[in-house]
Partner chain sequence: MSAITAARGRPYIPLLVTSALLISMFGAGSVQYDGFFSGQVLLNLLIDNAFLLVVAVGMTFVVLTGGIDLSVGAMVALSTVISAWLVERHGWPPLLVIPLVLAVGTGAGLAMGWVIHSFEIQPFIVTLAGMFLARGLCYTISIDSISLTDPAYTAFAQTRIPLPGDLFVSPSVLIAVGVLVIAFAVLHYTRLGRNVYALGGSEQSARLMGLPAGRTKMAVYAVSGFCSALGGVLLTFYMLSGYGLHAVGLELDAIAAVVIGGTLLTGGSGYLLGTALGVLVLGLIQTVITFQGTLSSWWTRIVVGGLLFVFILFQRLIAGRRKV
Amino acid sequence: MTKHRLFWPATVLAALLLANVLFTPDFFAIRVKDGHLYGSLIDILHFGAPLILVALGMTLVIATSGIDLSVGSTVAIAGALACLHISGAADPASPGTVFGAVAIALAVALVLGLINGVLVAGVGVQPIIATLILMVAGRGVAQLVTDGQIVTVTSEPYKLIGGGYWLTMPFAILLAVLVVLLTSLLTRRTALGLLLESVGGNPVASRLVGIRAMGLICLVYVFSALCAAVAGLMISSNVSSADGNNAGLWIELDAILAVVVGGTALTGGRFSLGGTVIGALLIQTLSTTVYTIGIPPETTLVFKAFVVIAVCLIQSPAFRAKAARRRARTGRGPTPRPLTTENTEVGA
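With the form predicted in complex with the partner chain in mind, please provide coordinates for the chain only.
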């Protein structure tokens, strides 16, 4: 069972959740108040929903052996545009205004994603660098949109996206679940997932067998930007304001972390959507835990650093081989498997 790739992330998540019970005995309690569900677990899902979405888009990008650093800026731009549209509208509370705001945010995200995709697939720039451009410039654009101010909005329908409830559940959770389900259907019930893994595993071979790598790569960057835009809408809707400077700050790092923790190798060619969701929840739980047990929140970053290193070491074939050799030398544990199988497993 320990061989299953979701085993370790899920175990760590469970352990972390259980550890919370020591400090907050009613951690798992879920109450219904005013027809809404309340509880720490619901909070983790609610506040983790934007991260789940961003990480979901990131997973598909990483599956093609790319990376998208611009999601944080996209989050900020989407929130800024939507809030600006609503605050400037004659009737901020009308559903039409909110639909318009959402449409603008998504349309701009589409363009941002296309820019990334064309740079990576069309021009052949390394993904880190191609998306770095938008990461640098995007914050400036978001600031420019909001004129450096925090744009606040009062709009009930807009509030629903990130802060509202529907069928007793926070709407953000339902939205995230829906997107996750759709994505997994598309990638696992159609050939799309396989094609993406093929492009990530070996782009040249994929091209030779007739897979249109360029279109697929563009697609994943657009998808990632759209996910980031929805996350941006959620974040800005939850606090009823858009902050060009801080919205989505460092969410790209959390998202990459979630993907890696979830067992998707950064080398591409293999991905796990379930793993990413667990990874995102793990990171959100880590942040929540830090708050609930009274560790100064500033140290969250230190914890995250250790988690990144630990997870990467566990995933690193070189580390496993070294650890296995050491165990074999000292006569404990099983004999190591030959190096070659370890290497092929990662699909390098």
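Every value quoted in this text rests on a predicted model; they were computed, and no experiment measured them. The term rigid core refers to the most C-alpha atoms you can superpose between the two forms while keeping them within 1.5 Å. Numbering follows the first chain given and starts at 1. What changes on going to the form predicted alone:
- Relative to the superposed rigid core, the position of the CA of L16 differs between the two forms by less than 2 Å.
Could you switch over to the form predicted alone, since the one displayed so far is the form predicted in complex with the partner chain?
Shown below: the chain alone.
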């Protein structure tokens, strides 16, 4: 069971959740108030929903041996465009106005993702360079859209996306679950997932067997941008405002961490959507834990880095084999079995 790729991330997540009970005895308590579910676990899922979506798109990009550093800027642009459209509308509370804002944000994200895909697959620019361009420029575009100001909106239909409730649950959780299920269905119940892994694992062989890598690579970058746009709508909706400077700041790094912790290899060729979801929840639980136990916010990133390094080392077969050999030499453990080829395939 310990060889399963999700075992160690899930174990660390469970341990981290249990550790919170030491500081917050009612950490696992879930209450119903005004017909809505409340509690620390609900908060982790609620505030972790945008990261889950961004990490989901990042997973498919990494599966093709790529990387998308522009998702944070896409988050900012999507939120800025949506809030600007709503704030300038004659009736901000109209469902039509909100649908228009969502459509504008998704359409722009589609174009941004397509630009990334064409740069990577069509022009041949390295993924980290191609997306770094939009990462830098996109943040400036978001500030241009908002004129460097925080755009506030008052719209109940828009508030539903990131801060509202539906069927007693935060709507953002339901939306994230729906996207995860649809993505899992498309990639694991059809040949799409296998094709993506083929392109990422051996692009030469995939080209020789007739797989059109360019279309698939463009598809994953577009999907990544759309996921980031939905995350941007959630974030801006939750705070009823758009901040082009801070919205989605460094979320691309958290998404990459979530993908790595979830067991997806950065070299491409294989991916785990379930691992990515666990990784994103682990990252969000870390943030919640930091604030719960009173660690200074200035050290949050350092605390997070130590935990992520520990998780990566624990789930690394090479590190575990080395530790087992060390214990065997000191007579404190059984003789370790040699590291097999199957074990070395696990990422992180």
